[in-house]
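Presented as structure tokens, the chain that follows is alone, the form predicted alone.
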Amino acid sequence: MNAEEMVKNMTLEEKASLTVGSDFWNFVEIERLDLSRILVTDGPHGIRKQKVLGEEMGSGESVEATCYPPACLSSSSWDTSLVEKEGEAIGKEALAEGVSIVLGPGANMKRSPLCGRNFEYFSEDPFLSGKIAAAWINGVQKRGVGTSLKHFAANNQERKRLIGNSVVDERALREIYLAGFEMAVRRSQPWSVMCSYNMINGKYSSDNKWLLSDVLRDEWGFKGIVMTDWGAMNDRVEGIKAGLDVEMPGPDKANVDAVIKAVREKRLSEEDLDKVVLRIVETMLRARECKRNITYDKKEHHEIARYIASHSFILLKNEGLLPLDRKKSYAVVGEFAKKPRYQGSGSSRINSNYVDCPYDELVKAGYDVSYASGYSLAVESADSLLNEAVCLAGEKDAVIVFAGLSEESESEGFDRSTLSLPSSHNTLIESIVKVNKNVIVVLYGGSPFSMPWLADVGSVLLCYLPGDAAGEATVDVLSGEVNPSGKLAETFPLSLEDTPSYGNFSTSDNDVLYKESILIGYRYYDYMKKDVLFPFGFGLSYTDFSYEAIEMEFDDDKKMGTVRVKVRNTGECAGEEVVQLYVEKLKSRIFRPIRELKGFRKVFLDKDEVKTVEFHLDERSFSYYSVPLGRFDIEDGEYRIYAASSSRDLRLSVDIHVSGNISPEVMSWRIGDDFSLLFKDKKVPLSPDRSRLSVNSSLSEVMENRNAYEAFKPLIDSYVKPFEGRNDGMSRMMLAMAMDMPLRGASVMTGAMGIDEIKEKLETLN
């Protein structure tokens, strides 16, 4: 029986039951039709499948799996084939665990370096993010396992993400915040897309027809299912009308009953319900075809993680101290040398098969090393540890300092408040350079941070979060066994005040105003002519590359072009260079970025070798989104194509004329102008009035009202108490999220109080 026949044979009750999960991780099954439940589980850089699937709120211990480099690092490879390989390995582990859909990848833009979940996202640039996300999806789905592209859309901070309203003009949405998702959908067709918690311009993503049907399905041709993030369902009936297929988690009998009642009362057409159910059944049947009960070689997968990490690290500075010299003695300081920070905290946290550490690998490699912790991960400062490290540093030829962001600094559930590293880490580096000038700093962390000591150290290697092969991969690059080839997928700013969203990010306001519009990341820094610590696309090598020639063939009628760039390795060893292509509109009449990334290619070159790297440009390479026309459009005129080693290292260029249209209006808005001018009706779409308590009121809003707190205390306690007194990443995340959790979400996540009971209590309180 095929999917359509199954739907025709279902009762209304069976159809409605499929629109809500059966528990925290499974879809509903219908035994009568031999329709088996399917299991979904967290990703996106490994399998986080709970050992006991019935554990409340996904808080139980997970099975052992490989922790691959998170998105913050894998994207720094700028290598789609490498990311696809990671996806294939994750897909194989999913099959081994009976998982049908891996919840990932995360393709949200890095709007601010402070977002606590940036380690799970690829880039500040939608072109890079879209291509990397598509590669990851293709890799996983090659194995016959589905993916869930998330979090759709404009979910760019942790604070208020459950109830906040992302206020974004349509052009910024189209060019920045939807563009990466669009590329991933068009290039890879993920089995599912996960909608975000937040509102977009006053409308929750879960019942936003424009987002889920008009754009995602009708414009982009998405064929799969849309599921909610866990607890993100606002209105189940309106969600079905909008194109939202599955509410997670379950069970949610109230919403199943609501769907049945709406159909019987003709407020929801059974035809609309059938469309949703058909997509769900097709996905379930697709999952049934997967080959299960396979095994994988844990050591082989660890080696895959090691290779990806070592080919993604970014060498930020090198004054001859790297690669390491086997004739020299080294002080190895910093607790991260023995306890590397290799992954982020929250729902993506992997229970790793095994983790190696840098210090042990340096010893195995035969280097003359001695260790001092220098700081403690358990306490903020410890003078005795600092003094011991400084003494050791003064006795050695050089020092390798391991520092970075602590686990408590960044996590799903909350945002950072500063760009600074922990003070103990900065103090350690600043103290050591006073006694030894030969200092190498190895940095771990999921997002940018300031480096006040940068001018005083000799070398800096950024490892981001390297996965469970942290030690081996780090030493591979320090030793020179692997030549570093990673490039920054985000800008490192000089200060927090310099960032595009400063003053409009992670505030106490429920309305998050995207006043910088299309000027995110390097687009902003270039437009505003701001200096940065390290630019987008930056990364050094142990060798050097020269860009020798650029040429372009362009068919103006078809708006198709081929760019060829000749690159030579002029250094002393083999290496890889990421050649980047940027497009700039000369003398534009339209408010737009100075230049934008429109191509990249990673190329391996032996010493003295020359290769020609080829890029293909199309209509979108020259387009901007015209709000008056309601589509992407090309502005007529001259364009300059740059071959670059970073967004600020422009090596070669060629100019072409591209015929297009004269903009119907001169878009003269500039950053800092009246934000309302970016919206069609010149009115900023703020969130609905929250003065009265409702099912969308957060637990913190409830707790501000004494009577409401007493009424909902059982619900609040059921959400909070399981995590109190625990110091693991999941518990920290859940407690951080608790205050922003809406009543309707807490009801579904805990099952402690039904939505009807909540509504009755609210009616009494109001």
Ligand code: BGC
Contents of the next structure:
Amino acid sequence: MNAEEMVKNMTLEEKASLTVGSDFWNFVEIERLDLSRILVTDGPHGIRKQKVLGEEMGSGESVEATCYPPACLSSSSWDTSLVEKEGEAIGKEALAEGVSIVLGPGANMKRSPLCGRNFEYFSEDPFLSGKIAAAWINGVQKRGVGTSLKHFAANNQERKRLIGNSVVDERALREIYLAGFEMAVRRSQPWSVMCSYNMINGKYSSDNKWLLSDVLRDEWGFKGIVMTDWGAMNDRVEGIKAGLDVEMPGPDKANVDAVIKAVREKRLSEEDLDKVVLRIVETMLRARECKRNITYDKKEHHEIARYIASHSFILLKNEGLLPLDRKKSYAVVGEFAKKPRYQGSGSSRINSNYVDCPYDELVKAGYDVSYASGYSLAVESADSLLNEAVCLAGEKDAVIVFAGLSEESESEGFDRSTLSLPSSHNTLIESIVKVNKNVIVVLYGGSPFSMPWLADVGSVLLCYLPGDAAGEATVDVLSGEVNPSGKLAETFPLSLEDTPSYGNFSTSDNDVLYKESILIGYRYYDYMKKDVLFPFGFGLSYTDFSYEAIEMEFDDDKKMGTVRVKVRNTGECAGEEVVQLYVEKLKSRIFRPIRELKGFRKVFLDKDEVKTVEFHLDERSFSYYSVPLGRFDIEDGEYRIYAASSSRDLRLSVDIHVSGNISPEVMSWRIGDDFSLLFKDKKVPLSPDRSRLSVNSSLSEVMENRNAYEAFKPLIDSYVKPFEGRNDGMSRMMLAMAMDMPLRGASVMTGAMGIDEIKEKLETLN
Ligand code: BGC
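Now that you have shown the form predicted alone, what about the form predicted in complex with the ligand?
Now the complete complex, all chains and molecules, led by this one.
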């Protein structure tokens, strides 16, 4: 029976049952029709399949798997074929584990360097993020396994992520916050998209018809299913009308019944339900085609993780100390040398097959190294460890310091509050430079941080979070076995005050105002002419590249262009360069970023080799989103195309004329103007009044009210209490999530109180 026939054969009850998961990780099955359940699991940089499905509300121990470089690092490769390989390997592990859909990739924009989940996201630039996301999806799906592009959309901070309202003007949504998703959908057709928890302009994503149907399906041509993030379903019936297919997790009998009732009472048409059910059945049948019972070679997959990591690390500074010199003696300091940070915390956390460490690999590679921990990952500061490391450093030719962000500071559920590294790490580096002039710093961490000691050290290698092969990959680059070729997929700012969302990010307010509009990341720093610590697109190599020529052919009628850039390796060894293409509108009459990334390509060049790299530009490369016209449009005039080695290292350029419109209604808004002018009727779409308790009140809001606390004690006891006082990362994240969870979501996550009982209690309380 094909999908359509199956749907025709289903009873209303069967159809409704499919719109909610059967448990934490499975879709519902219908035995009568031989429609088997399918298993979905996290994602995104490896498989997190729980050993006991459903245990601890999805946070229980998971099977062993390879932890590949998380998105913060893999995107720094700027290499779509490499990311596709990561996807293929993950797809294979998914098959081996019987997983039908991997919950990833995360394509949210990095609006602030402080977002606790930035390590799971690719970039501050939607073009780069979209291309990398598409490559990852294509890789996984090549194996016949599905993906779930998440978290759609405007989920750019962790604080209040379950109840917050992202207030974003339409142009910023279209050009920035939706654009990466759009590119990924158009280029890779993920099997599914996961909607975000938050509201966008006062409307929850889970029943937002404009988002899920008008934009995602009708405009972008998305063919798959939309599932909710875990516990994100606002109104199940409205969700069906909006195009939300599967509520996760399940079971949620109340919502299944609500769907049946709505159809019977003709508040929901059966045709709308059928559309949703057909998409679900098509996906389940597709999953049936997967090859099962395969195995994978753990060693081989470890090597893939190693290769991707070493080809993504970013050399930020090098005054001749790297690659390492076998004739020199090195002090290796910092506990990260033995226990590297290699992944972040939360739902993406992998139970790694095997993690190697830099110190052991340095020893294996035959370097003359001696170790001192310098700081402790367990305690705040330890003078004795610091002194021991400084003594050792003074005795050796050079020092390799391992430092970075702590495990606790980077997790789903929380945002950071500072750009600083732990003070023990900064103190260690600052003390060591006083006794040894040859200091190499190796850094781990999932997002930007400040480097107060930068001018005093010789070399800096940024490894972000490298995944399982942390040690081998780090030593591959330190030794010169691999020439570093990563480039920053985000700006490292000089200070928090400099960041575009400063003052409007992760505040105690439920409304998150995106007052910087389209100026995210380098778009903001360039527009505001701000200096940065390291610009977007920056990264050094052990060799040098010169950009020798640029030429462009452009067909103005078709708005299609081909740009050719000649690049030469002028240094002493082979290497890879990421050639970047930025487009700038000269003398623009509208508010727009100075220039934007519209192409990139990584190219391998032997010593002395010259290659011509080709790029294709299209209509979108020159467009901005015109709100009055309701579509992307081109401003008539001159455009400059730059070939660049980073967003602030523009090497060559060519000018062209692009004919377009100068729409008289284009807005005159500039950054700093009244934010409300960006919205319909000049009204900022704030979240609904929360003063009265409702099913959308969070457990923390409930816990502030004595009577409400008592009324909803079963939810609090089963969701909040189990995670209180536990110190592991997963429990801390679960606690943050529980506190933020609306009553409706807590009901589904715990099953401790039904929604009808909750509604009755609310009536009494209000
Ligand atoms: C996260 C998702 C994840 C899901 C299942 C949610 O809390 O936001 O990214 O896929 O849990 O673990």
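We call the rigid core whatever largest set of C-alpha positions still superposes within 1.5 Å between the two forms. Numbering follows the first chain given and starts at 1. Please read all numbers here as calculations on a predicted model, not as lab measurements.
The Cα position of N707 differs by less than 2 Å between these two forms after fitting on the rigid core.
Relative to the superposed rigid core, E31 undergoes a CA displacement smaller than 2 Å between these two forms.
Here D728 exhibits a Cα shift of 2.4 Å between these two forms, evaluated on the superposed rigid core.
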